[in-house]
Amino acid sequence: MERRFIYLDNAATTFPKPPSVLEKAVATYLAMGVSPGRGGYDMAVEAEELVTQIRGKLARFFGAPDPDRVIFAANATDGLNLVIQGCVSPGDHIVSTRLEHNSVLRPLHHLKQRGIIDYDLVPFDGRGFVHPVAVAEKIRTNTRAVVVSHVSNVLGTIQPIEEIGRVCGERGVPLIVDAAQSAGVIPVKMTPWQVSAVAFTGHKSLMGPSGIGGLVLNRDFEVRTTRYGGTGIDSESPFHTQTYPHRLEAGTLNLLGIIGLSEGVDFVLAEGQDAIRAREIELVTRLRDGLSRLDGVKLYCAEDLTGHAGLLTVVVEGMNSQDVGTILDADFGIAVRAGFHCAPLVHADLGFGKVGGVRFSPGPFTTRDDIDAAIDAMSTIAGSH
């Protein structure tokens, strides 16, 4: 009898996808794949039409005023470069947490590395946190922006955006959110977080197609433009059009990618993100329960699961975490997330940087007998070690 493949990587890429969330995608492409505003016929207007529509879909779920503010990218890296680079100048100083992404600290690096600014990066507590007051401590006269991610995609702890979002308003800072682990699970409340602007990416927790994703901007928070190209309209002029979307969108967009994320939120909005989150929470503290009554097996920032989104990272005491997901892979067929999750300097500072972690990560689809054959193999591992 064939092995039953468990997948436990949904904070990398949620899979499998609604099967009518892509079969809904590829009819309306089927039916309608010409490239939006880039022809004056019937079909192109309606195209170009549906997009608009989109982006008024997706300002609503972030609770952002002005649908022309939603920015499509390739995913929320790309929209995070756009963002990070598209608004800051020489001299200029940005606060971060040390519990980014690399999507957020290697920008930082090279623009530091090439001189143009200076960055912070405030630390986490011991479950997990980033505190606002350690936020507003560091900010200077010069700072030009915070960004801070959501969820951690490490420890799975929810960051308190409202409270920096208040922090930042006070000081007249922007907060720049990286949502790619939160949206679809958590709702993102921009105008009332008094949060600047939103990186997204459709293909984790909002069931869409990788290859799409973006930001979504508040309309006091200006973004140079740092691409150019072809925008559909002002084609006479050799600069760049200066009005959003269009101003941080250069080439044909991704039509397909788009429709699939529309699809994507109205799953979410149909199934309900708390409820979506709650089963999530409710697996992995399954998991919790049955990994930490194993010898050998250490967990972190998991000891109180209520501000966490539904991952877990663990260490086997003694192996190194591709090790371990090697051998669920290839003697279990569980797959999971083994190393450093892009996000070096949470594994540096909880103690496992030279070893990396496994991280589980349940998605809609999970069982609870994934979850119990996924503690059965860490039991033979932990315990064959």
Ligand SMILES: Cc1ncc(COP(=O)(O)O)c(C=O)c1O
Second form
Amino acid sequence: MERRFIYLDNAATTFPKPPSVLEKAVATYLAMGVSPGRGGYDMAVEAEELVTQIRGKLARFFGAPDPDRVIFAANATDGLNLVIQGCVSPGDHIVSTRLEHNSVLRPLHHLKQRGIIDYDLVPFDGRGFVHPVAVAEKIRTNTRAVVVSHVSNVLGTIQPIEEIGRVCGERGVPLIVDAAQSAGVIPVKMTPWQVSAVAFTGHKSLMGPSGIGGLVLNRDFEVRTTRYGGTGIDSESPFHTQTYPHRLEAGTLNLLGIIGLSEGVDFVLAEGQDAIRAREIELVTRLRDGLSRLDGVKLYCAEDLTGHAGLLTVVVEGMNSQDVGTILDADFGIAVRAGFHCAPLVHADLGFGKVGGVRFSPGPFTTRDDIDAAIDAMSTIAGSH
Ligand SMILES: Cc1ncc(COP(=O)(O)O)c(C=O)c1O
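Could you output the structure for the form predicted in complex with the named molecule, given that the previous block was the form predicted alone?
Next comes the full complex, and the chain you just saw is listed first.
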């Protein structure tokens, strides 16, 4: 009998994608896959109009005022690099957190190494949350921005962005939110939450393909151009166009990705973010309850799942997490993410910095049977060790 493949790594990328998303995207691309904004012929104009319409859809989705400030990039990492590198000047200071992914930590570290900025990382509490007051305490007169991930990709904890936004608003410091793990399951409301920039990725809960993501900016947050090239306008000028969105986009857009992202957003809106999250929380609660009954399996920040997104990280005492991941895959056909999840400070601060963690992340197509199979497999692994 062929073994069932169980995918519990949706925090890395959602899989499978809804077939309708990809089918509709390919059909549109087959019909008008020309370079948007690069020609005067009807189809190029039509493709540009479609892209403009999708910028509008994304601005509405993120509660942002201006479709022209929706910037397409390769993924959240690319968007974060654009905004972090494009907003700082020599002597600036950044406040971020110890929950961050390397897509924030590394740009900050490289800027510091080059002597351009200094930064402080705010710790999280024992339940996995960053406190707005702790953020406020780190803000200096030269703080250029605060950068916070909306949802920790290791703990699943949803950070109090609205309260952090209030703190930043009072101090006049722009707030940059990494929405890689939240967009598509937890609403992001830029204007009401006083968020200046949101970096998003298309291939996770937005249900689009990989290779598309970007940045949404508020009107009052100026970001410098850090890469240069063709934009399809002002071609005679030696300088990169300074009007948004082209100011931060260089080269031919990923049209297939943009259309796929748009279809993914439609899928999410049709299903409802609250409904998707409620289902994922139900599955993660089932998983948490099952795993917490096992001797030798330690769960992190999962006692109360009300402020959580649908992912869970555990350690099997006495085992390296990579080994647990390998056994889950090889012996049980279960795909998870084991190791440090590109956010090594979280593991270090919670005391599993040597062994790493095993992350389970259900998605829209995960079933209760999948969860029960994961609990059984972990019971065997922890029991036989
Ligand atoms: C919190 C967080 N930020 C940023 C990223 C980067 O996303 P991407 O790899 O799509 O750029 C991830 C991806 O795992 C993430 O979980």
